[in-house]
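Okay, so here's just one chain, in structure tokens, the form predicted alone.
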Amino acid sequence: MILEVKNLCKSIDNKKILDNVTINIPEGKIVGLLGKNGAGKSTLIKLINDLLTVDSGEILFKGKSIGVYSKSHISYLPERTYLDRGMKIKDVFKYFEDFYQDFNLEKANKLLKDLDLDKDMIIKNMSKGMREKLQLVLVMSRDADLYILDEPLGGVDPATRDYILDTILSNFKEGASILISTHLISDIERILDEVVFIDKGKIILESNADSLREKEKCSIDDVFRRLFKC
């Protein structure tokens, strides 16, 4: 397993956000972390990326506790834009190239062109969808072992979603894994190998995607709607 989350608990402002969460991410798989808004997905992802402190439990990346080592091998796309709005795209690329040894500038420039962005664009002049595309370019241009994408399709129009999914599929390092957090199940289920359903801070279902479809005789989106009565 590339990532092991064991009996993880987290409370914020005396409210339990995650309750005894245990999941495993295999090597070379695309795993969907699926749940409604407020289910605990983003909190779990922040804990994996060492941005919040664990109350109890353990997170291991390649058998080691998360920290400096895991951050150098995990490429993380947060739910919200974090970039300096005054910078040009080419300046952001330079920053990433200096900061991350595994940042592939050639790939970044190709993805930028594929997604119809220009390196001289200033971030504050870009639309929300453009900024999310840029963040995706930055994340997928690292030759990481694990890519963690928090709601990567949230701010883009439906016509662009398939293109972004294809961009993800064709640009992550061979043998690497991807963890995608989303509530847009129908848009993303075609690329998933494994699924993890989370509700009110608890894991309620963990399965191989094809096995689940075969067992339930329906799509993963239909299973989701049934479980959460959407």
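Positions refer to the first chain, counted from 1. None of these values were measured; they are calculated from a predicted model. What we label the rigid core is the largest C-alpha set whose atoms superpose within 1.5 Å from one form to the other. Compared with the form predicted in complex with its partner chain:
- Superposition on the rigid core between the two forms places the CA atom of Asp102 less than 2 Å from its counterpart.
- Relative to the superposed rigid core, Met87 undergoes a CA displacement smaller than 2 Å between the two forms.
- Relative to the superposed core, Leu115 undergoes a C-alpha shift of no less than 2 Å between the two forms.
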The other form holds:
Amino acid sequence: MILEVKNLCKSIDNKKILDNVTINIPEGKIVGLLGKNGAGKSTLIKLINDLLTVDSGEILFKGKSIGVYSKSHISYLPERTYLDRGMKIKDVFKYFEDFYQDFNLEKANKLLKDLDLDKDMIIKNMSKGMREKLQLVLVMSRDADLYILDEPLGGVDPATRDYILDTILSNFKEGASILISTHLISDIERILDEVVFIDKGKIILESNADSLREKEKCSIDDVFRRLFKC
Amino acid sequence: MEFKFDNEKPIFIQVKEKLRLYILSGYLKVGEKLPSVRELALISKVNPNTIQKALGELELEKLIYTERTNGKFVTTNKILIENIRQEFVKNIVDNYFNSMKEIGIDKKSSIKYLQERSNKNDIRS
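Return one more block: the form predicted in complex with its partner chain, after the form predicted alone shown previously.
Whole complex next, starting from this chain.
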């Protein structure tokens, strides 16, 4: 297992956000963390990235408690971009190079070229969509062991969705794992090996994606809609 | 190569079926080297593990084989390909006759309809 989350509990302002969550991410698998807004997806992801502290339970990355080691091998795409708006793209690249040993500048340059962006461009002069793509380029340019992508398709147009899926598939390091959280399942389900359904802070279903399709005779999106009918 | 998927069916089965059709139709030629797992994943926009699983099943059917360091190839066994093609032909024809039977048309008339339709230009050859 590349990542083990065991009996994780987390409350924020006395509200239980995660309730005894246990999930495992095997090596070389793409896992979808699927749940409605407010189900606890982002909180779980922040805990895995050591941005919040657990109340109880354990998170192990390659058998070790999370911390400096896990951070240097997990490439994380947050829900919102955190780039310094005054920086030029080339400054951001430099920053990533300094910060992450596994940052592959060659790959980043190539991806940037594909986007037709100039390295001297200042972040604040870029459109929101372009900033999001740049953020993805940065995250996928790391030769990480685990990529964690929080809602990578949130609020983007269909063409950008294709770009994002392509960029993920063509750039993740061979043998690495990916955890993708989303509530937009139909767009992403065909690239998933495994799915984890989360609702009200609890894991309610874990399955291989194709086995679930075979068993339920429908798409993952249909299963999700059936389970979470309002 | 082009892949279109239906999310309601296991994706690996759809990849397997599509590749099998490419082999039967000769689009992938006897003995031809297949694109790598990663390339196929990119072409079809699915997970490399899914491609791996589909290729694994085609390998069990002996339609493809692995050369240790070189990658995967279409079988050179033309008889095997022909046998599988015949199996497909049988199923398609049986389905045709069964469907015709369901609307009350006997075999003889069914054959006549086939001939008639094939003479019309509106069927793509």
